[in-house]
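Just one chain is shown here, as structure tokens, and it is the form predicted on its own.
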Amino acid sequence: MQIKLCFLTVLCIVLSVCGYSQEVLQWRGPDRTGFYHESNLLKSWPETGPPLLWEYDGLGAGYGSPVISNSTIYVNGEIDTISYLFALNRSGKFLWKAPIGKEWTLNYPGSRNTPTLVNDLIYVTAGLGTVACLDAKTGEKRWSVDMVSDFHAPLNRFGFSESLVVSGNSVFFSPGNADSNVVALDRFTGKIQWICKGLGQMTSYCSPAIIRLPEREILVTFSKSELLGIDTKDGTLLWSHPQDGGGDVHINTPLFENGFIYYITGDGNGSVKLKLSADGKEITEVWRNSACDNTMGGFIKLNDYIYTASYGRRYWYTLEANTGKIVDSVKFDKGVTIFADDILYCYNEKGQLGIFKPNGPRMEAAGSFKVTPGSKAHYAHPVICGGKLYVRHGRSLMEYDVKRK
């Protein structure tokens, strides 16, 4: 009887755990941070770059990246005005394609999100409003909501273009109208929990970060001019933080690390660092530096730096995470970064995609190749796994082996 007493508590404590830590592929890697956890990956590249293994190109326009389950890339794509979630193999193959809503086609035209997949579930959203909970196996919707016609949602410069995030049985988005900021869903039915009237203010395109504290879980997500910070609770606004330039794109998910936030955006206070209080109820502002501009690309930070690119000088920076100061610079032009096995992989506007070795505060470039297929703006975040590097081109997303043999 003791056996099995203790078999239950084990199977209990097992089941909570498993609960708590449901796998969720999403935006910039599994925590958001641009980190992906691989390794034995190659330490430096030839002239022509890695090998690519395959290239699908029937995607449709867009500026997503992928998330790749153990047998399924997914992505987004417009088509003739339609977004819709591709379903491909892992040896690029097609699988299927499901129907989402209105893309934005009016500047830039094509998908702008990456999907979120939660276990069984995926979760969307298309340029005009549309936000979809769809089966990931089959591409059947569960449910869908409109942030326009459902919350009254104005349309902005560039259309909607959050990854949404999920936590636990939430999904949360910024339709940024005056009674409608920030809204929690219930994931599985769609049906509302809270509403946030935040600020009042436009979304402005960013894909939100949870912080989880002790005491309580904070969504931190930017509307036009300011970063806001809302309990996941029940959709109080704990604090915000304004934005000097008049700018409304704040595209960069913040990071939350040891009690700090950092925090860049091209559009308003450049690069920030803000202590968060313990119990997640008040900010201070530590340093501020107004000349690192990065507008989409993300930041890395590593340690004691930050990697990033600049949006107005078209370099790469390397600041002090504990200053703000700039420490060093590399011609690169502007871009994406993302991180694994110790190594920056930086895609530029001009689709030079290179690897460099964060020495410090120094960048040491050990390879670069221009990314040739694909169609449009280099603008999709590169996303590595299982020894694969994914690298979205407009209608075109090719996998290139970066393993080391």
Given for the second form:
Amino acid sequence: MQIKLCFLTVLCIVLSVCGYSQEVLQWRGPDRTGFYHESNLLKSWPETGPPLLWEYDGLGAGYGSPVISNSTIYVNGEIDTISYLFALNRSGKFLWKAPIGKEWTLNYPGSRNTPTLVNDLIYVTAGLGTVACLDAKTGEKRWSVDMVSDFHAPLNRFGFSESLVVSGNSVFFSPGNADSNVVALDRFTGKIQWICKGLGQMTSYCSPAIIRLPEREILVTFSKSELLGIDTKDGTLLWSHPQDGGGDVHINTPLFENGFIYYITGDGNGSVKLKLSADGKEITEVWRNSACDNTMGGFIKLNDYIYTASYGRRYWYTLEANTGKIVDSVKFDKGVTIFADDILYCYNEKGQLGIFKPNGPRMEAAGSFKVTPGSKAHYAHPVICGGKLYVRHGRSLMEYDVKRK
Amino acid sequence: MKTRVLVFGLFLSLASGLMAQELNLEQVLDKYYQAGCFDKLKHVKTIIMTGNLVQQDLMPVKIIRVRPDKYMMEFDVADMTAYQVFDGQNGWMTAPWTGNSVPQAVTAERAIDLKNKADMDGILYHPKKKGHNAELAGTDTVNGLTVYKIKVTRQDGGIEYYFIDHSGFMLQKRLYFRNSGGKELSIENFYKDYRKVDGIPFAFIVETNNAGRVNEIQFESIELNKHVDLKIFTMPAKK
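Any chance you could show the form predicted in complex with the partner chain after that form predicted on its own?
Everything in the complex follows now, all chains and molecules, and the chain you saw is the first one.
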């Protein structure tokens, strides 16, 4: 018994020293914050970028990121108007694909969401409204609902795009109907747990965050012109925060840290910090900075600073987290950002993928290269898992080796 | 002292204007041809320009020209690829963002515009031979540069203005007009960031002010004399 414990202890130490997490199970990493808990990654890149290990180029069209289990990579793609969940092995070889539903093709054609993997079940959406739970081993559909026919969701401008969030036995999504703003389903059966009327607004393409407080758990998402805080237990709308921008595109997942909610929108208030009361029932605005907007690239909060791309001005900005003031900027065109092992990974719409070392407010460039494989717009958020960098560009998924040797 | 400086400044400004007007149209165009290395350009059979159209979204753009009269602009709107093409005789286009991606013939006015774009040398290269009338219309300033203003009355009757700087003799601006819903809109192109490709200068940035809406094409690469399959200019048959 002692030998077994000893072995387990040594194994834990070895794994923690190696510092490579072997799984990424949902949108923007374990906490939906864009943080990937990795270590021992390259701190600079050559001009050609890190070594490309493989490319799979049969995904069809899409903008979603992959999720990664120990054995399988899952990613969505649209082929001939149908959204599919693709399963590849960890070497990038095709295993199977399973149809989800009709995909959005009117503009920015392609699959939108990133799957959410919970044990042996995987949760996906399709752009015309399907919400489905699939067997992660086989792709067999366990259940599905349709936001349009089952929840009377109005069709929006860019298709249903959220990456589903799961908590406990529930999976949540936003049809955006006047009577069913946000819905919770039993994630095993697809049966309705609650329907939140919210403010009766259309969806805003946001992938929600879950805030876990001692007293309650709160789902935070956007509707057309409000940030919503909803009690996940019963669907009670706890609070909302109006958007002044006049637009309806609020895609970025909000962030909760130490009693404060941070969010950045492109069509709304810009960058905002809110104080959340200890019981989660009230919010107070701390600051807002409309000069720093971001439509869908996400942001990284690291200690005292927030790093993000300003969409209006095409600069990357550093905001002071305490004041919301812009304290530095870097010209790198607009794009998406994630973080791992003290490095910001910034992937801009021109296809340039760069790494920057955050040094207080400064973003110090440490190399970049152009992602040339793939097709169409460079919108997908990269993923880091086990010392590998995964970049989706339309029909292609690439794996790069970013381990430090 | 201030007055002296002002008078001197005024003198310089007038002098530069006078100098600018000293040349006649033929001389201005001659210098424009020299500066633009038209002697080399005439040997270029194809030009492929690749870059991005930058406004709110970033739209990839590829422009292909083949002598003497073929033009294709391939560009993405809402991440859907669209085409504007002149095949040497007719113009056609697609507009998938309207929900219809079937190729369709363009209007006569658009066809003339596309035909002019297909002219690799541009409308100012021996305009008379092409049936256009050019005249020097004085001087002007563009982005702080004194420029020769050349009025071109096209073969079809349309009027355009070209602005060539009086020291470097590079094209700085084009002003032309387009009818939209019964209204005449003025459109300005500004040519910036000239760089040489195989010894020939090209503007790597073209800024467009279309009745107050500003966008910019930033070219990342310009390639000369690459093979182009002429089939790409043929309007696909309707299925």
